[in-house]
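The chain below stands alone and is given as structure tokens, in the form predicted alone.
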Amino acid sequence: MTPKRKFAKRVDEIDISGIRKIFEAAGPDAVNMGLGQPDFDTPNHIKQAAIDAIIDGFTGYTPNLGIPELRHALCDKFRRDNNFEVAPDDIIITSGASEALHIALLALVEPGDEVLVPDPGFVSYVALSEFAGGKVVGVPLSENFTLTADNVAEHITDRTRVLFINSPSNPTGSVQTRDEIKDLCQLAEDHNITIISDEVYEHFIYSGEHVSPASLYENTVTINATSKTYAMTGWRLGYVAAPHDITEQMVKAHQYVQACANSIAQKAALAAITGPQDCVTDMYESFLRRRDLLMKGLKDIGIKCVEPQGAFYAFPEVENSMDAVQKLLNKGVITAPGEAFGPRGAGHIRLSYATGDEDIKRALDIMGQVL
């Protein structure tokens, strides 16, 4: 007889991701509109850089922070694309953006500190904040699914430590305006709150612009990855930039949890960041076409949805999201329930259009029958 084991509350009280539950329950031939994974292959010049690294024997540990040439390349990227300066020693190469989120929260949040997260917002923000001992406070979004300074201000207390910003957003595809980012940065400065800015979808914006909070507010932790931009989800290569006193603390967690990011993936990321960007343009154009295809299809079958401005997600309204997800799964379409992204996600499902046109058409046909 297996004894009843006692587990740590930090994991025992956290549920498995609602996205993964549905994904793993689906059949092999299901249309996958649940996972946020581009259906493109990693570009050849990036794969070749990894092959060359293996042949050259670049298979050992790297410095905790990551290889210097990649961190220098990212300094140039932040200056060029994001309009802020950062020193190479204030960048940490991580095992995906997920690890970057994790070590940032471990460095910043004490038990009982409050973390403001968009509701609905990406599933990891809540779980990782709670792992760090934080108290999660969900902030309702505007009608366009953006964070506003007024809504955030209503939830600030003397225990507020961190504010999450994610633009373009997962799960809604919303993009914060420059004025909204400025107002949020000013509010954070007034209350000495650290912003964690998740920018993994920065290159997929169809209307509006990408504004990095770090270009306006020094007390910002900027998190990104090669996963979405270069179709490298399985390579698990992320990076984080922050003021020196923050990265100094983050690297302590990083060195014991991970030691260093995968050496071969770092060489591949260097080729991605410094190499030709045509692949990004091609993916952008495909995602834009797919967004328009999905939005027209939803409109034709009478499903309301705020048009996503970026990323590759739509967040349409449904009567009962858990019921809708299950019915669609029974018919071979994987989606994600809105509740997985926070209480205010109820009454919605998340659709990822990072899949082929024919799959989107097939999914729309089934949605028309089921919903």
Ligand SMILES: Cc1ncc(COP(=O)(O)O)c(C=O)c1O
Contents of the next structure:
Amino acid sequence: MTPKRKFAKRVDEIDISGIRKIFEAAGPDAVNMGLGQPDFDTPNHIKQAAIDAIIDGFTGYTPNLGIPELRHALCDKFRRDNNFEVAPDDIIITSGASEALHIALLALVEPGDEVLVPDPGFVSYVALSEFAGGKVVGVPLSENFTLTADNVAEHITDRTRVLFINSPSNPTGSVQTRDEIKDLCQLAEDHNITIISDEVYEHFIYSGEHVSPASLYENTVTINATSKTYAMTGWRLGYVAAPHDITEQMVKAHQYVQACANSIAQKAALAAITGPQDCVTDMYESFLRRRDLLMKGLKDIGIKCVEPQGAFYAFPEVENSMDAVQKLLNKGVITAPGEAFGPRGAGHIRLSYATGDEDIKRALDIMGQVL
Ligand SMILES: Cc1ncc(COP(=O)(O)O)c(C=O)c1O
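Show the form predicted together with the named molecule, please, the one above being the form predicted alone.
Full complex below, order starting with the chain above.
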């Protein structure tokens, strides 16, 4: 008999992701609208860079921060795409955006500190804040699913340490306006709060613009990854830029948990960041077409949905999300219940349109019958 083992509360009290549970219950032919990754393969020139790295024997540890040529390339990328300057030594290459989120919270949050997260928002913000001992405070969103300074202000206390911004957003596809970002930065500055800006969907914006808080407010940790932009979720390659005093602390957690990011994936990321970008444009165009297909289909069925402006998710309204997800699953469509992303996500389901056009049409058919 297995002995009854005792586990640390920090993991024992965390539930496994609501989305994962649904995947595990789905049949092999199901239309998967639950997936948080592009349905594209990594472009060949990126794969080739990894193959070359292996053949050349680039298989040892790299510096903790990551290979210098990649960090230099990222300085140029931040200047070009995000309108801020950062030194190569203030960039850490991580195992996906996930590790970057984790080490940022470990560096910034003391037990009992409060972390403001959008509700609904990306699931990891809650679990990772709690790993760090933080207390998560959900902030309700505007009608368009954006974070506003007014809503955030109502939730600030003396213990507030971090504010998460995720534009474009998972799970709603909303994009913050420049004015909203400006106001949030001003509020953070007034209360000496660090912003963690998760920009993994920055290249998938269909209306509006991408504004990096770091271009307006120094006390910002900017997190990104090659995962979504270059269809590289399995390569586990992310990166984070922040002021020096913050990266200096983050790298301590990074070096003991991870040592360095995968050497081969770092070479692949260098090819991705510095190489031709038409692979990103191609994905962008597919996602835009599919978003329009999905929005038109939902409208025809009579399902209300705020038009997503970015990422590859839609967050339509349903009467009862758990019930809707189960009914759709029974008919072979995988979706995610809104409450997996926070209590205020109830009454919605998340649909990922990073799936084929035919699958979207089939899913719409079934939604028409079931919902
Ligand atoms: C908003 C957001 N941030 C971070 C991540 C994690 O990215 P990575 O796979 O690079 O760890 C995801 C993945 O779904 C995400 O949606």
